[in-house]
Amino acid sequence: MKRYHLTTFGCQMNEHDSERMKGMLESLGYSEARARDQADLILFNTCSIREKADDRFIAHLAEAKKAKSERADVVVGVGGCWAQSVKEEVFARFPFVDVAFGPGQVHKLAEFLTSDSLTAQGFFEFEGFTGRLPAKRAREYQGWVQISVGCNCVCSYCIVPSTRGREVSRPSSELVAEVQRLAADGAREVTLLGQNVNSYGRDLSGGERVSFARLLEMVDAVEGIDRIRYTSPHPKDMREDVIRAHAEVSAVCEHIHLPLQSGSSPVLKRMRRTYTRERYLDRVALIREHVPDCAITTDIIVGFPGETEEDFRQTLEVAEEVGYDGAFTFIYSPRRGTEAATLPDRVPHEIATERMARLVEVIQRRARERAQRFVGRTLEVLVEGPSRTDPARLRGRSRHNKVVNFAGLAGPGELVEVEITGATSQTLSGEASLLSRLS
């Protein structure tokens, strides 16, 4: 039998290929190798969203090199948007690799496996959905959902729509037979994936044309499925009826991730993202009304090309004011290919650095002081195994999506009720309650 190892790079969208891919290897006979030196197919689903996902990913690539060097019959693969964004130079920069495939093209693997070619290749078009490829779940208990692939926004910094190209919405009756197949399967929770998902269904036609609020509704439906979270939605897009849907749908957890990428109007109108600083604070008041107690999460550029102190003192006002359960915040990277990467006035590392600081200072403080409304309460917490800090405690998640680290006994999967006795800016911590368990 042969062994695959495979190394994934990047978001939750990647996190879900790669389940196909594995799902996909195994259904051709492959095992999977816990070291690359054991495999006989080495491969890498890789990310182009900052310079420094190429930057690991490429001193990765190094380490397959060396095994083909010793192993003259492993078979090595990269996969992914990094492997899309370089498609014309992959095989040239580096003539070891022997398939190379975009984010469209996942199923083509096999084909080269199956196939008597002795000679490299490449699968770049935009075709086919890896949702509807076998997987291979990392836990039972939770489950990817591919809504969608591909995104019709121009945002000025973002290299997505060159890798995954435009937006194709899958039937909502597919999904629907998906998430019952997982829940048939055991899976409790899962989670909407799309490069946009409040856009769902718009390139769709007669009956499967829902809306995404609408899939909510139909997911919820599916007996066994007890929570459905979502990644990731645009703010232009976000509308009362998805918001509502945190409010009266029983399944959507109360978490909504709401990328900001700046405070400032003119930074927003430069990076294209076609909404100002006050449609978006628009969006967290009507989020606030309807789900008063729905944790908000984001992602922060900072050093946009451009940026002033002014400008950044306003996404430092926005942070204070929204008071986020937690962010990803980034330096501006220029990608290839995207109109940002030709803009003037860069902002210097050294400025862009300390801006971080700042702004990471804030973001802490507000989601430490938003996490205390928590203490004192008891959550319903997925158990996820043992606490990474205290092999003697669990890990969990409420429908926050904060993780738990408690006492109590409970596996995998289990929904246990966990009184809070404290927090901190990224997790909370307590006891699981006396006759907890839920399941």
Ligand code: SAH
Given for the second form:
Amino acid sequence: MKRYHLTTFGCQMNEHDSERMKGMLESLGYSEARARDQADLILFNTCSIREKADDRFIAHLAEAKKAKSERADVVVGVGGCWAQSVKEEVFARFPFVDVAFGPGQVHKLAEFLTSDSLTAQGFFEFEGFTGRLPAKRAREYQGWVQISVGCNCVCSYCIVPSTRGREVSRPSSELVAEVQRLAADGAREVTLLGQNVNSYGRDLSGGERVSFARLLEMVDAVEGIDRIRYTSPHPKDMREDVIRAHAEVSAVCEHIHLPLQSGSSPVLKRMRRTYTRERYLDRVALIREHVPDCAITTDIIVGFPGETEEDFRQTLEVAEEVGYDGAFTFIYSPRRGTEAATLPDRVPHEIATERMARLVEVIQRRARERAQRFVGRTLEVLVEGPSRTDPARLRGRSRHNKVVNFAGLAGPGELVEVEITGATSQTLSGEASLLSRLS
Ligand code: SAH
Ligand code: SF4
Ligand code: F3S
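I've shown you the form predicted on its own. Could you give me the structure of the form predicted in complex with S-adenosyl-L-homocysteine?
All chains and molecules follow, beginning with the one already shown.
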């Protein structure tokens, strides 16, 4: 039996795509190898969102080269966003690569592996959804659902529109059927994935055309689904019906990831985000009005070209005012083929790093303050396994998407009630209540 080894970089969409790649390979009779040196097929699912992502992957690729020099019949494959962004150049730069394919061509990997001649080939069309391939899921109790692929936005810093193509939604009936299969197969939490989930459905027609808020209700109606998450919404499309779903649709969790990027309207304009600071804050106010306890997290870029000290202060102000429950913060990284990479007034690295440190201080302080509201409360926690820091304790997540480390007895996928006794900016801690098992 042939064996594969797959390394995944990047976002949750890539994690999803990798589960499908594995499912497809296993349906072809491959099994998973523990290490690269035991694999007949060495695969990478790549990301290109920032320069660091490229560098990390290229370091790993050197190991595949070594494996191939020792065992000539090893097949090396590179999929994902980096492959899509360099296309045929993969073979010029790394001649030992046998097959390269973009996120829209995962199914072609099967065709390649079953063809008679394994001469190097690249597949870079945007067609089909990886969501239609069989999956080998990493966690029985959790499932990813690809509701759309691609992105029609033109954020000037972002490589994703060129690596994932134009936005295409999957028909709602197909998605409901997929969630039903997931539930029957043990999933109780689903995460709906798309680059801009709340523009879902606009390209569909007839009975399949439903809004994102309606899709949430349809998924909620599937028996066995206790938690629904989604990522990412775009603030410009964050409508009141979606916000209300967090209060009114029982499985939709009390957490919204609302990427800010910058708190300065002129910077947002140059980023082509199509909202202003005021409009963003207005969305936050609407969330607080309908779902007062909702956790809000975000993504922020510092050091975008032309970002002045005054622009940056506005980002700090928004971070202070919103009081995020958590945030991913990034130093701007110029990406090939993007508009922002051609903009003047690059922010020197030392200034960007200094701003990053100031931003992280505000984010962490506010997150710590926000987290105190949970102390003394009993939260429903979905158990993931042992705690990473203390194997005698358990780790899980609250509906607010907070990591909770706690004392108790339960297995992965169980819902338990945990009394929260402590809170830091990142995690909550507590003890499972007696008779805590909810199921
Ligand atoms: N489609 C999603 C995810 C985009 S990538 C969304 O729009 O929310 C995740 C995050 O990476 C972005 O929100 C942004 O904060 C960051 N990012 C994207 N391109 C970047 C770049 N060139 N430099 C630094 N950060 C970047
Ligand atoms: Fe990139 Fe913007 Fe699309 Fe997100 S919405 S994937 S940041 S272009
Ligand atoms: Fe995701 Fe990276 Fe592509 S963040 S969409 S894998 S560039």
